[in-house]
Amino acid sequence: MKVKKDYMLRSVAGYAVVVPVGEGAMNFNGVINLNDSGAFLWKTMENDVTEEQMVAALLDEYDVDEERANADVAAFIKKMREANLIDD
């Protein structure tokens, strides 16, 4: 999965926001904020990966165990889909 390429993860006063351009300014109104682990995993679907992919890149950069990792990403990938802002 990826995220799609009307959404770009950008720095907003020290505050890391998804804004739409392109055609996904027309479709989505507003900003999406992120925190770091959010923002973290925004840039990790920037390229083509898989969920186990995203796991194991969190827990190479976070101190956290593996399931917490799999339920936080599992959350992660879920709101991503709601708002439509991701490629299967």
Contents of the next structure:
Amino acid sequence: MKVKKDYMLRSVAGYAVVVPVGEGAMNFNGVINLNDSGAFLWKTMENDVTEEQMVAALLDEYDVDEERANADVAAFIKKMREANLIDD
Amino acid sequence: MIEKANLEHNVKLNDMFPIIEEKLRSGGDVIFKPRGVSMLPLIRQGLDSVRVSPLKAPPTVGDVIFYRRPDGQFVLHRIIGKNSLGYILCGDNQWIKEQGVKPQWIIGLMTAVERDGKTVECSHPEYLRYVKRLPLRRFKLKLCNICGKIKRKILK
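Given the form predicted alone, corresponding form predicted in complex with the partner chain:
To see the whole picture, the full complex is given below, headed by that same chain.
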């Protein structure tokens, strides 16, 4: 799975925000922002990755146990799906 | 321990203005919900969205423009005149004018208002009728303000 190509991560005013890209009007209503680990997971999903690869990346980057990493990644993917930001 | 990975919708619009400006300068349209009450009753804070487009020609009286003041503040107000100092601007819910808005401050032109799921283009006859009635509205606002001042002075 990977993030949709219609969106990109930008850094602005201390926020990591997801902005729509492309030819159409850019809609700023309900702009999504990510915290530090959220932005990290987003970046891993710019390439096609599995959930297991995301957990491994999170474990590599942060001081976190496997159980917590699994739960975080699963919750993050769920929210990304709800926001319709993922291409499977 | 790290903070749980999360995504939210709590970005302040003010922080997004550099990206909004960038999109407009590159020729694209933007949609956002303006903050403030100065453009009431046309734009209700938190409810109504506007579409702002890049300028294709110099704006004229009656147009609502999106501009950045030299202090960095972004504003969406209506042109009510022009003189040697620049454009004269005023919100629809205001009667005090802002003088000397320079053409180079202007980033875009409001081309539509989105309200209750409906898009009203700024060329729509209904919208143009609203614009035509604005001088009377401003006169009433000014009158109310003067009456309020007198009332407060009497009751003092």
